[in-house]
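The data below hold one chain only, encoded as structure tokens and taken in the form predicted alone.
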Amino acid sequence: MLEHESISNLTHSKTTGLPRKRFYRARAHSNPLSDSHFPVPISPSQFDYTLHYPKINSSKKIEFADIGCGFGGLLISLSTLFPDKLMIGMELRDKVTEYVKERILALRVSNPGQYENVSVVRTNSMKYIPNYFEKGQLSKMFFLFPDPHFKEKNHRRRVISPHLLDEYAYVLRVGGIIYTITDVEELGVWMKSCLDGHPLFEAVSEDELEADPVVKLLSTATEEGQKVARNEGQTFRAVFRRTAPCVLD
């Protein structure tokens, strides 16, 4: 326990008591591709919320998504927006995913009754999605500045494609919202592409968009996008609806 409090002491601001990200500091991104060894519940009845959410009603369903969260500004940021919605950020860095642990945990204490509604876990979410969600559970699902994967050869493992798009549809449900944004303009045009081209996706409008408030916190709740604003730098964003099947006569 005393060694525990000492590298609590050290890793932790002695004024805010969160962590500090510079103990936490990892690669950029992670290869998806690559074999990682982490528990994966064997489907969403297997995942465990107790552990993620011990004052929450057991019988909430996350609904909220934040692919490759990061140090999880958007999660802290939605958290309070919507306080009764229950979200979870997926995130492959080890280091990465144990910060934004700490973080949750501290905000937790230093705001009593606040932050319970948010958690994360460390996964491959190109991978496992339908092992954490049911079909159509999900309302919102984000993508912020994922690695764009420059090289033609590396672009199967973008986070937006056409058959992993397929997944994203199978958890969302109909009216649920994808997210996406990034600094690229190339992965810009790409993800847009990818979801014009799925017939379970449509663009929303300019004017919903306006009216949203989560789409001002794509570009700012982030580490990556107070970087890109601080340089200021461009950002392409595109944001689909999921939509009912056709269904023929």
Ligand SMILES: C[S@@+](CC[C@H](N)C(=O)[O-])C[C@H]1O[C@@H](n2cnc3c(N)ncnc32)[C@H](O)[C@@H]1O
Second form
Amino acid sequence: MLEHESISNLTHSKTTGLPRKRFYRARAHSNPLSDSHFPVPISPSQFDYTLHYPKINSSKKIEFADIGCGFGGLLISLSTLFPDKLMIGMELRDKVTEYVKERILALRVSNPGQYENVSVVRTNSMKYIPNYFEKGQLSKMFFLFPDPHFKEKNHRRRVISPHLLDEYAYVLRVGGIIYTITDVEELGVWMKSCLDGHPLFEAVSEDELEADPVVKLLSTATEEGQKVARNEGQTFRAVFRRTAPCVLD
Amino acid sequence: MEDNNMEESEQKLEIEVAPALITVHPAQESVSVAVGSNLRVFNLKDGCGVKLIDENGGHKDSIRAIRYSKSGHLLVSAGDDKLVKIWGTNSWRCVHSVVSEKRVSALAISNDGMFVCFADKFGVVYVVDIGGDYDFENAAVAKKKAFPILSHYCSIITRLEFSPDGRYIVSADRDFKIRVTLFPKKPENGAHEIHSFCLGHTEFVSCLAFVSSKDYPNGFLVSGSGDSTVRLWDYASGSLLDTCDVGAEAGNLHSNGKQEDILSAVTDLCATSDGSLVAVAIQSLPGIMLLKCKLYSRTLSVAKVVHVAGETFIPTSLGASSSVPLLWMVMGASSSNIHDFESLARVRVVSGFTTTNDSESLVSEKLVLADKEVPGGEPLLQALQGKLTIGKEAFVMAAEAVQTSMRNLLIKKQYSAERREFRKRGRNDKKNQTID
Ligand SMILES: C[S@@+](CC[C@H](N)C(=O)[O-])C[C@H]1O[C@@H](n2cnc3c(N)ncnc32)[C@H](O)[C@@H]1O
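Could you drop in the structure for the form predicted together with the named molecule? We only have the form predicted alone so far.
What follows is the whole complex; the chain from before opens it.
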């Protein structure tokens, strides 16, 4: 998928060779419930790593997932911070996904040997997470500035919900970390309360957050985060660890 | 808004038709059939039809699921009227009526009879604590509260099933997913611990059954799908053990060169109590396909197809008790579009639905019982079918109505090229399967 190149020079900057974002603008919000048509692996064992990570030893598995990765800023930062880990962005909007693909390809070309550990798929993460990852495969999941879906009746479209957390707990290994951040206070409170109420997650302590280099990226690395920072907006963060189930149920 | 549209169009598709359902008391003391909003029960102990007692006048819309508890003390029915009705099988009184927010698509009762679980049209599974089914009928008629325990994100759940040891609840959906979840001691707080996903089907999963035996008490899971396969799973790990392409087999039977015309979605499954045989109902296959299931080698293979002489009998639902070696089948559908056949159902029974010892001769002894040989005889057929004899013409038309309705129910609109590609790939993948 990443290999086939169909984008003309027009859409890429002449000087940097990177894709220009304005050619990949798409509708701001997607409805994750509407039936879309894109290929989905039948099971994690059928996800084709060689397409996504052609230079990486094929026995390695993806460990980080950025859900609703948008234009991919976080992945780009993580890629060099964790050169040994495979990571993937999951994005619902077609054009945005195309943009991220092109961005990664361009970075691989201009920085030989780097960015080989990062890729992106177009998918509805709310439906197909178990098709991509096995039980306990992931060590980090990211949900940065997700769509707020304010109306009560649309709360079930939120990408963090009590029931979806069951699936995230399934793909995260014990000790794995889920990172969430938003500039919408109501959503921040919601995400934190969902995580607090879930038996398989516990809050990560402030000391640990201080020591975790990833935490700083949450508000600075993504396009949405940078926009919020420019407008000097407040952010609300919830970072939780996957715990072992209590033996007594 | 888009959201509502989706719901409405789904609803239209769903309201159109409801296949007839059949379920058998675990000791074959009674047999129940649902056609449309009509619940019919025949008491085999007394040899008479049952008059159900319900202050609220029974179901108001199509019934989508019926089930006995393991002990046989209760029967549960639920469907499009958003009601889950729990009936005592002594008094045949509706003891509880649980209100669901959405229409109900599937039901399961925990093995100990403590909990009734149901799934709604939004993919949410609810639990109701009924406090055990033993002294159930003396319990006061009370409103029981349903708690959501898990959810398949916006996919319709087609089946719910408890594992033989009662530890897991398995849910299958219209998207090809099968989820195995630990059923906790206090399920009201939710069933959060997903044990595995059984992924491999490339179309909606229409039915589930467990196969277990003395040697394999926890057994394995079998599933049927719109991809015209039946699959055998190690549900503990989610790994696929075997795939039986029943669609191809059914197509071969119609060797009149019109193989493409066979709509071969699997509509229902029923396993013998020793797990050695699995009966498979296929969307437009007249008769029933029997699969041999070898638990020690973990394989599924076609044993034979039992034809029904003299009529085009395409079963819509299957049932069996745990003690009597009979397979019960019903064919029928109700729909607002086919008023004439509103309540038409045909019941047939196959004998010898039991252990095969791998002997081919035994397999060939499966017989479709004549109407007068069916337990309960004519009174049973009168009660469950609505009428005793079904005119030949009416039967042919009913068969057509059933086929159309099953197609509407099971086949989702048009496939895009992409999706077709995806299905094709799924088929090829099967050939390269390895057992882990
Ligand atoms: C507000 S943006 C944030 C993007 C990025 N995380 C950032 O911080 O810049 C939310 C993104 O989530 C994507 N999204 C929404 N629902 C999704 C789903 N179900 N699956 C995958 N992506 C989804 C949207 O298309 C959108 O790009």
